[in-house]
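In structure tokens, one chain follows: the form predicted alone.
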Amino acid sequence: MIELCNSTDVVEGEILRRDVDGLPAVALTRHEGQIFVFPDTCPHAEESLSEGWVEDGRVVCGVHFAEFELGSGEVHNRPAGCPNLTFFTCEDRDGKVFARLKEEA
């Protein structure tokens, strides 16, 4: 697992990017207290996520107005061709939140 961020750089409701060296960035996003760690990328158009917001559990993308269940990732206010949005397996540990954003060995 990679580390991403302090765990109280994720607030609540509004969504953080974070760079990875050597992977496409992603987005953190905390609900309910729960942390969720996405791309950033919306997978319809390219856009960034980050750049959105999150309303009602769901990550709205601010381009296209796509919204994504956070945790299921299913897509509502598709835009043609839109698929769902997918999630990484996170930890909050120790006061860090550690994200498996690629197969590991």
Contents of the next structure:
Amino acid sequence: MIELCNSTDVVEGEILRRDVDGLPAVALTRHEGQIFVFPDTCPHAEESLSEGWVEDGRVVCGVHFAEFELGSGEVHNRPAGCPNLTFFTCEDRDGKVFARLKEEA
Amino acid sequence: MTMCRGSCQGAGRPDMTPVYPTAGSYPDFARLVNRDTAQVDRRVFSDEAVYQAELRQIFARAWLFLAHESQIPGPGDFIRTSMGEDDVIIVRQRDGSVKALLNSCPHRGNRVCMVDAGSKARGFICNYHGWSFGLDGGLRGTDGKVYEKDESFEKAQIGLTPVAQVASYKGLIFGTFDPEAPSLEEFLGDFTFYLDIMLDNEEGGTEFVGGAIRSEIDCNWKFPAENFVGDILHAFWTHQSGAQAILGGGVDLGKRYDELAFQASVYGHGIETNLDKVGNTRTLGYPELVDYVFDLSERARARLGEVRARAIGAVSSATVFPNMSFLPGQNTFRVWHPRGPGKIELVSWTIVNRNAPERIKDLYRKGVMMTFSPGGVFEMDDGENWEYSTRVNQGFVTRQQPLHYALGLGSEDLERNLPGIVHKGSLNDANQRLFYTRWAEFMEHDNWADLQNGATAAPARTRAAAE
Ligand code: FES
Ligand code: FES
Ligand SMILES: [Fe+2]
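I've shown you the form predicted alone. Could you give me the structure of the form predicted together with the partner chain?
Time for the whole complex; same chain goes first.
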């Protein structure tokens, strides 16, 4: 797992973007206390999800308004051809957020 | 500006800053209105070059009615309308302010918003290549797969062109494409005194009820605008049968006509009124509304003074130059959008006091539909006249004949202490002469200093004296 930030940096209802060496940028948000980590790149047309917002338990892409359920990633208000969003496994370890960003052994 | 060939090596990014039109001067067209002889040349109703000049000189500069605040109460609420022939989106921002945006994509020009109105929009997405714009019109994104990989692409300065100025007067939102235009209040001038008859006769102001009714009439936009600015004369003939059907008698301007009726004009905006208290309201055919307006008028005396309190429901009509009109007491409110010299798109609404009882609002809505909708008793009467006036004026020989706008020459009332240029009697062409004088001022002048200080400017009477 890769360390992303302090867990206090992830604020309820806000989306935080993190650049990671050698990997595409990721986004983090907190909903009802729980932290979620997902690609910053929208699976629809690759715009930045951190420029969108969280509404009713969904990440909303600010460009064509695809909505992804936090956790399952299921897409709603779906632009044609837009797949679901894949969330990364993450953990809050002693105040630090770690996530599994690629298949690791 | 030339487009580079091939790879555009070294070419800068395109400058996407909004371009606002500049005005010119058309003295030949201005002379089509002859103030000395009270005549208007018929070419103003049919000539394509005159029409194009109107779009430039008038519709690209004047403050134009966009929406009532009540139509877009919350963030993301929007309506689509026109300014001249330009399609615009009027949208409430998250901070509560209102923006007006040209409804055309800066990419290939496609229409961005297709629907007439909506609420809680998140933004506007163009249907052609998916460019997405925020409520403020700024480009929010496109297609990251393509544009994010193009190093030269800079979305920060791209967006829907904002209408240069937007402002409200007592619930009515106006906009102008001219960054140099004076404030809305200066543009309206002392005419706000008369607008308040409808907009501010009671605490709480006004709202639109029901939806908009859209229709097309094959007439030049100035015929309806001049009709509402000061033509009660036509009511006795055009609306005679309709009036008899609803009122059981002809149009009646009240027993004290000679003493009370007047026309007032400021910068081409005009009202004619007979101060008979409820004449317009009676034409809706609901006695309950008449009682309501009698009562309203009594209560409004402290707020508006005697004259304006009597005008709330009186036989009267008004136009704000160039193309917004309403009937006090009858409560139809409309805009005549030009669609070429020989066609208009008419959009009309019913305006009511926000604090009126629901039942009263509903009666107004029904009454207005029965009288001033495309199938309404009075609207049908008017439309036919305007269509024939427009069509016949196009005849080659016909259009060389003069038209008569001379009723009430020499009837200016210099005694009466009311704002604006005031004429005695409502049966008068005075406001129509001043409407066309204003039209000629817009044709003639390329600057606001001249526009605001010509023959249509109100004499400096004090409002305080009038109230
Ligand atoms: S890029 Fe996110 S919805 Fe289109
Ligand atoms: S024309 Fe609007 S996105 Fe291309
Ligand atoms: Fe009429």
